[in-house]
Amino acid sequence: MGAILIFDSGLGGLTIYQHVRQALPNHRYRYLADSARFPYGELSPQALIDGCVALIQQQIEAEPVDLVVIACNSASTLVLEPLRAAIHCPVVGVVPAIKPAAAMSYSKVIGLLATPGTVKRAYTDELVAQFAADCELVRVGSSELVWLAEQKLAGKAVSRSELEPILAPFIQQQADVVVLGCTHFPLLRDEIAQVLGPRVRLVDSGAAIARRVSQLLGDVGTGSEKFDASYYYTGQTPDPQVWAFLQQQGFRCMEKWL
C-alpha cells in the first residue's frame, strides 16, 4: 500500500501529521515541506497553485501514495480542485475551523488568526456566510507568526512582547473563541493562550482532518503496514534542532527534494 503524503510550506503541517498519526498509527508517512517558497501566505494565487501541484505530482511519481493531505490553510483555499484534477488519489484540505468556533461562542464575537492570504480569500468569506452569519468575525492576518512558529522549533524562544501587538484586536473586540487558521499556529498554542487569557478558547482543524483521513482510508494498512516516516524539503536544510524535533515525531529519514 502507498503512504500518506502530508504537504505544507514548512513545519506547520506537523500539527496535522500528529493528529493523523494518532488516528492511523499503522501507516507510512511522507512529509513534503516546500520551505523554498515559505511562507505561502505571501505568494500570488497562481504561483501558489502551480508550484504546489507540480511538487506533489513529482512526489507521487517518485512514490505512489494512498492519500494527500494539504496541511496548509493558504494552499487549501486555492489548490484543492486543481490538484484533484491532476492526480488520482483522494486529497484532503485544511480550512479554518469557522463552523465549530461559531457554535462554541457565547458572545458571538469570534476571531480568525491566519495568514494574510487566508483571511481575505473568497473561500473564507463563504465559510463565514454559511456557518457564522450570526457572529462578528475579527480577522487578523500575520506572516510574522508563521516565522515565529518555525523559529520556535529551531530553538528560539517566542516572547510575549512579539505576540501582544498581533493578538491585540481579539482582546480589544472581546472575542471569546479564536480560530487558529494556519497549521503553524498550534505550534504556538501555549504562547497565544497566555496572551489571550483563559476566557478565550482556541480551536483548530487537526482532529477533524484526522477523522476525515480515517474515513477515506478505512482499514487500509491496518495490521499489515509498519509505521515509518520520511521528511522531504525544498530550500535550505533544516536546523539540527528541527531535525531533533522531527526524530521525536518518528521521522527517520530527511532528504532534500529538488
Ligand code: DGL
Contents of the next structure:
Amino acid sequence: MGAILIFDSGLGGLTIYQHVRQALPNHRYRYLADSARFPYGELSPQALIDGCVALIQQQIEAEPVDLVVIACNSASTLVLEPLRAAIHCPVVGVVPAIKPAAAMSYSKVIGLLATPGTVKRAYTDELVAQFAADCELVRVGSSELVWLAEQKLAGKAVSRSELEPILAPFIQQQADVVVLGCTHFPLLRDEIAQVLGPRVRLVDSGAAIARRVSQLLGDVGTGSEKFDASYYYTGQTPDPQVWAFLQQQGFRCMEKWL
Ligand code: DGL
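Take the protein just shown as the form predicted on its own and give its structure as the form predicted together with this ligand.
To see the whole picture, the full complex is given below, headed by that same chain.
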C-alpha cells in the first residue's frame, strides 16, 4: 500500500490531514509543506502552477503514493488540471465551500475569507456563478491571516485587535455564513468566531475532502494496516514548537525536501 500525500504551502493543510486521518486512521501519510515559496496567495499563477507540479512530481517519483490531496485553495483553484495531466494517481483538490455556504445562508449574504489569490480566481467566480447566484458575496483576501495562523502554531498568541480590521467587512455587510476558503484559517476558527459572534456560521471543506478521499480509496487504510506519518518541507526548518505540534498530530519523522 502506498501513502496519501497531503500538500500545502505550509501548515494549513494539517486541518485537512486531521479530517482525512480521522476517516482513514490506519493509512500512511506524507505531508509536504512548500515553505520556501510560502505564502502561495501572493504568487503569480504561472509560478504557482509550475512550482507545484514540479515539486509534487519529484516527491512521488521518490516515493509513490496512492493519492494526492492539494490541501490548499490557492493552489487547487489553479493546478488541478495540469497536475492531473502530469501524474498517474488520483488528485483531490480543496476549493472554497461556496455551495454549502449558499445553501445554509438565510440572509443570502455570504462571506469568502481566503487568500488574495483565491478570492480573485476565475475558478472561484465559477463556483459563485454555479452555486451562489442568489447570494451577495463579500470577498476578503488576506495573507496576514495566513501568517497569523502559522505564528499561532509557533506559540504566538493572536489578538482580537489583529483580526478585527480583517474581518470587519463581514460584520459591516451582515454576512450570516463565512467560508474559510484557506486551509490555514480553521487553525484560527475560535479566534475568528469570537470576533464575528455567534450569528455568523463558519464553513470549511475538511469533512467533504475526507469523504472524497475515503470514497476514492475504498477500504484501504481502514483495516489492519499501520498508521505512520512523515513531514517533508522546503525552505526553513520548522520551530521546535511547531515540531512538537506535529508530533502531537502523529508525525514521527521530519525531513527537508530539496
Ligand atoms: N493554505 C493555503 C490555502 O488554502 C495557502 C495559504 C498561502 O500560502 O497563502 O489557500
